[in-house]
Every structure is written in structure tokens, then in C-alpha cells.
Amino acid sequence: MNLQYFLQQLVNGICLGGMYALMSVGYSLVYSIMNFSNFAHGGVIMVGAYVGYFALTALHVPFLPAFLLCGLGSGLLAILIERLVYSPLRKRHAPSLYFIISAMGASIFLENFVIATIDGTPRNYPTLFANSISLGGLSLGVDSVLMIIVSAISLLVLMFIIQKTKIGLAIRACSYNEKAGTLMGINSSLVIFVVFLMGGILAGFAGMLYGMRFIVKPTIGQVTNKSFVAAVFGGLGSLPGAIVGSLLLGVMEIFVASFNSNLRDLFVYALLILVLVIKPSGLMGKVVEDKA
């Protein structure tokens, strides 16, 4: 393996890891506040991919407005799911298992709703960026460069909100102890609203980037299985852990695929089992017994 090939695969892995990061932070944000894994997140990403596709093809909207529309549509869908599916469970103080089952049901509903209303035919995004960029012997598609830039900017903005704003402080307080935060005057309903909105917006961005690079179909939400592995690998409930885990998983998956493409999925899920057996808290997570 020469240096140029190594660097090319490394960049490809960072691109893939950046997309995983946009997906996995949604898992970590919800988990940190509500103590369950939001498996409906894949459906939100799938809807974002479709919003971008129809905005570009049916409405002929330019790329940037279509991209922002994806984030808006997915953010509103994430809030709608929280209000209709999770909020009634929260009010009844239901166990985490009920949330997980409801999330799976919501994901299956969204997938089949799209099949029933649109159809299940795979669709390809129109070619938006035909040129590639050569940099130091590396060949990068414009979509790959865009994926890195968008992922980096989105995650930096998210980290700024979490670390430097009042709502970010409220989110961090509730992630440690929601009941104590409520007693201190924090509006937990508002915190949950913002968490789902931010996670949904990033899911919409990820959905459009995935659709541009691969394909749009009702089952693309299943790609979040790997972003969930990345979140577990980095540490569920840890935002930096989700980002680091996603980047590492993306790079490792690309290098495994360059050796044998048939092993990439096997490697990812073997890694999940290994992490759960050896270090369930992940690279940067905390061991919390009552979280599911």
C-alpha cells in the first residue's frame, strides 16, 4: 500500500465518517436526555433524502435552498414524532423499553408510509457537481469535499450551541440529571424540543448528502444502524464521543472495504459486539445502569 493510496482511502473514510457523525449525534443527544435509543432517527434521515430529491427535481430549487429545506423538513418531522409518539409516554413516566418499541414502530411506519404514498422505486439525485478536485495527487469529488465541509461546519455549530449558549447549558444539565434540572427551573420540555429539532436538522443534512452520494429509497434509513454503532463505539450520550466514534468507524470501514468489500458490514457489527463485551460505555461515554 503506497502513501498516495493510503491518503486517498483516509480521505474517503473521513467523508464517510463525517456523514455518520451527522447521523449519530442525533442518537447521542436524545439518549443523553431521555435515556433511550431513538431508532426512528433512520426514518427522519430517509425523509430528508426525499425532501432534497423532490426539491431539486420537482420544484427545481437551487442546491443551497434545497439543502436547508432538508434540514427544516427533517427537524419538523423529528419534533412531530416526539410530540405524537414520545411525549405521551414521558407524561406517563413509561419505562425506556416502551420508548424503544415506539421508536421502532415509528421507523417502520415512516418507511411504509413512503412506499405507500410515493413508491419504493430507488431514485438517483441529479448530477449537481460534475467536476472533481485534484489535491496533492488525491482525487476528490466535489460532493466529497462538500460532505467534509458541511459535516465540519454543522458539528462545530452544534458544539458551540452545546458549550456556549444558555440552551446548551440547559441541555448539559438535563443530560446529567433531568429531574434535578427541572427543580432548578429548567424547562425540560423545551430542552427536549430543541434536542429533537437539532438532531432532526442534522439528520436532514445527512439524508441529502447520502442521497447525493448513493441513492434514495425508503430503506436508506437502515444506514443509521452503522451510525448507531458509531455512537455506541464513541460512547452513547457523549457528543464528542459520537463524533470521534463516527470518524474512526468511517476510516476503519473504508480500509476494511479496500481489502475486501464483503467484510465491511461484518467488521462494523463485529466491532459493535466487541465494544459491548469489552467496554460498553464506549470510548468517551459513562456507565449508567438505568439507561437502555
Contents of the next structure:
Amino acid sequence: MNLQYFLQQLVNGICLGGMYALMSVGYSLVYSIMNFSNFAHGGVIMVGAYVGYFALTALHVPFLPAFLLCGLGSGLLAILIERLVYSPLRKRHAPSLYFIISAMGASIFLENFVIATIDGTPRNYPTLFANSISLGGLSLGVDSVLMIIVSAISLLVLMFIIQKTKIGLAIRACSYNEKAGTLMGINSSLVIFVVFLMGGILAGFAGMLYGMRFIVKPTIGQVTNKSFVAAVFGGLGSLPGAIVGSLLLGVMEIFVASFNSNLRDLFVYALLILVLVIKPSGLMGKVVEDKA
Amino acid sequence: MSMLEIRDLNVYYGGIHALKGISLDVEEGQIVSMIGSNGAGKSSMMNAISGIVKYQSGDILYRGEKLPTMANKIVKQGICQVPEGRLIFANLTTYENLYLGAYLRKDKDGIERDLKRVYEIFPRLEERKHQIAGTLSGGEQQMLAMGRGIMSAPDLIMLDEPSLGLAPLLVNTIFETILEIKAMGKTILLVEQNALKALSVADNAYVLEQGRITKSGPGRDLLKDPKIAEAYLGKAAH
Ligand SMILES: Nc1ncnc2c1ncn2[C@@H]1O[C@H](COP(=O)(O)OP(=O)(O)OP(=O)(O)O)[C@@H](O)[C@H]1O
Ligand SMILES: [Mg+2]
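The block above covers the form predicted alone; next, return the form predicted together with its partner chain.
Then the entire complex follows, led off by the chain already shown.
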């Protein structure tokens, strides 16, 4: 393996990892506040990919407006799911298991809703950026560079909101103890709303990037489960963990695939099992036994 | 009209009848103590006032009006609870914890002033303002919980066993602080197992036994009550 090939693959890995990061922070944010894995997130990402597809092919808007529309569409969908599905469960103080089952139900519903209303055929995004930049012997696709840049910016904005703003502080407080947060006057419904909105917007962004790189079909929500693996690997509930876990997973996955592409998914899910068996709190997660 | 009036309050947890029709009054500017043994229902009463436990019947009136049911809105009314077991945010710094106490406040100057005040009362907290609160000692965490309560600038502050598990010297500091908070013009509802101290500082006091109020009166009167001395002050009745 020469250096140039290595660097090329590294960039591919970072590109994939950045996309996983946009997805996995959504899992982590929801987990940190509500202690369950929101498997409807895959469906939200998938719908984002479709919004991007139709924005480009039917509305003929350029990349940036389409990208923002994806964020808007998925953000609204995430909130809608919270209001219609999780909010009633929350009011009843239902156990985590109910949330997970409902989340899976919502995910399957979204998949079939798309099949019923659009169809199940895979679609390709139009080529947006065909050029590539050469950089010290490396040839980088403009789309790859753009993906890394928009992922980085989105994640930095998210980290800023969480670390530096008042609502971010409220989110961190409630992630530790919601009851104590309420005693400070924090409106926990607002915190949950913001968490789903932010996770949803980033899911929409990720959906568009996924569509640009791969393909759009109703089942891509399942493929994006790999970002859940990344969140677990990094430590469910920890944002920095989700980001680091995603980048590592993306890079490792690309290198495993370049060795033998059949091992790609096997590797990812073996990693999931390994983490859960050996170190359930992941790289940086909070230590809780009840990882539902 | 009392600042806080509780009338015939009943709280059930499923089949457990934790509060069996209790009534009490808290006058503005006073310290009202409630003593009672483990499981008597003291925390349940505070949590019902704070809105984090639902009550099945009865009334809680604050300045003559029914309190809202949402916990965050109750804080907005100027009622703040310093909960049992402190419930500090172990993942945040000391400063962030204090700042969260002032979450609903908009008066930047007032927040700064109260922060200074808290640091004056508990210099230890200023030394450790950038430390993650989970790594503070138990006593420091209790100071933080009280400081956080002060930061919310409440009119009524409810302290649930603030001296629990603290060394005698620190218990004194905590009770000095309670008197200081009173001197700031606040009203205090204090729940304690340390009956001697709680009754000594109290203008008025209540005894809660198995969900019922069995005695009430000025703190110093209850201190002299032989039955209370026997049950709560660890002295034999003469
Ligand atoms: N969430 C709950 N579910 C069921 N029972 C509860 C709950 N919270 C309290 N109880 C019960 O209600 C009764 C009163 O509890 P509470 O915590 O109010 O007592 P307390 O006077 O504060 O006791 P302590 O001094 O030990 O803190 C107890 O019997 C307790 O077991
Ligand atoms: Mg208690």
C-alpha cells in the first residue's frame, strides 16, 4: 500500500465518518436525555435523502438550498415523531422498552410510507460536482471536500450550541438529571423539542450527503444503523464520543473494505457486539448498565 | 393571609398513602421547620409543592393563589427547592451549577451580585468554580446545592435535610447560612432530622408522623415538649 493510496483512503474514511457523525449525534442527543435508542432516526435520515432528491430534480435548486431543505424537512419530521409517538409515552412514564419498540415501529412505518407514496425503486442523485482538486499528488473529488467541510461546520455549530449557550447548558443539565433540571425551572419539554430538532436537522443534512455519495431508496434507514454503531462505539449519550466514534468507524470501515469489501458490514457489527460485551460505555460514554 | 397555605393535602404513590390530609401555613419572612422520622412524608410534601409529585386532593395556595402544576412554572413564581441528596449536576462545573440556579432570571446584575454573595458565604465554591461538581466532597456538594438555591433568588426556599451526612462543624455552617438567608429577607421551609437545630432556628414548627401532622407551634415551645424531646432529641422524658 503506497502512501498516496493510504491518504486517499483516509480521506474517504473521514468523509464517511463525517457523515456518520452527523447521524450519530442524533442518536446520542436523544439517548442522553431520554435514555433510549431512537431507531426512528434512520427513517428521518432516509426522508432527508428524499427531500434532497426532489429538491434537486423537481425544484431544480442548487446544492445549498437543497441541503437546507433537507435539514428543515427532517427536523420537522423528528419533532412530529416526538410529539405523536414519544410524548404520549413520556406522559405515561412508560418504560424505555416501549420507546424503543415504538421507534422501530415508526422507522418501519416511514419506510413503507415512502414505498406507498413514492415507490421503492432506488434513485440516483444528479451529479452535482464532477470536478476534482489535486493536492500534492492526491486527487480529491470536490464532493468529498464539500462533504467534509459541511459535516465539520454542522458539528462545530452543534458543539457550540451545546457547550456555550443557555439552552445547551439546560440540555447538559437534563441529560444528567431531568428532575433536578426541572427544579431549576428548566422546561424539559422545550429541551426535548430542541434535542429532536437539532438531531433531525443534522439527520437531514446526512441524508443528502448519503444520497450524493450512494443511492436513495426507502431502506437506507437500515444502512444508517451503522451510525448507531458509531454512537455506541464512541459511548452512547456523549456527543464528543459520537463524533470520535464516527470518524474512527468511518476510517476503519474504509480500510477494511479496501482489504476485502465483503468484510465491511461484518466488521462494523462485530465491533458493535465487541463494544457491548467488553466496554458498554464505549470510548467516552457515561457508565450505565441499562443500555436500551 | 399566609405566604404559603397547604390545606388537607393528600399524596398517594399507588397504594401507599404518603400524606394523609396535612395542612400548614408558612408566614412571609419566617423559618418554618418540619421534623419527622424516615418515611414520614417530609420530602413528599416538598415535592408536591415543587410540582414534581402529583397530589390527589387538597390545595396548595401561594400568596392566596393556586400554584401552577408544571414544576418549571412553580420556580418562576419564586419557589425553589434544595432537594434531599443534593441532586447537583455532577457532569457540570461548580460555576455552571450555580448559573443553572439562576436559569429563569434575566437580571444580569442581580445574578452577578448573588454569585458574589454565594462565594462570600462559601469561599470553597469560588476556589473550585471550574471543578466538575461530581468530584466535590459531600460537604462541598451540599454547599453547592444551597448556593444554587440562593442563585435562583427565590422568595420561598425549601431545604430538604441540608445537614444530612455532614460533619458537626459543617452542620453549624449550614445553619448559620440558613439564618443568613433569612436575614436576606427570604422565607424558609426547612425539613430536618436534626430536630434540635431545626427547632432552635424555627419561628414555627410542625411534627410529621406517618403522613399526619401531630404537633405544631413555635419552635422553642416544641423544644420544651417532653414527648418531642424523647422521640426526636434523644433525651429521656422527665
Ligand atoms: N416515588 C415513590 N413511590 C412509592 N413510594 C414512595 C415514593 N416516594 C416516597 N414513597 C413512600 O412515601 C413515604 C414517604 O416518603 P418521603 O420520602 O416523603 O419520606 P421522608 O419523610 O422524606 O423520609 P426521609 O427522612 O427518609 O427522607 C415512604 O413510605 C416512602 O417509601
Ligand atoms: Mg426525605
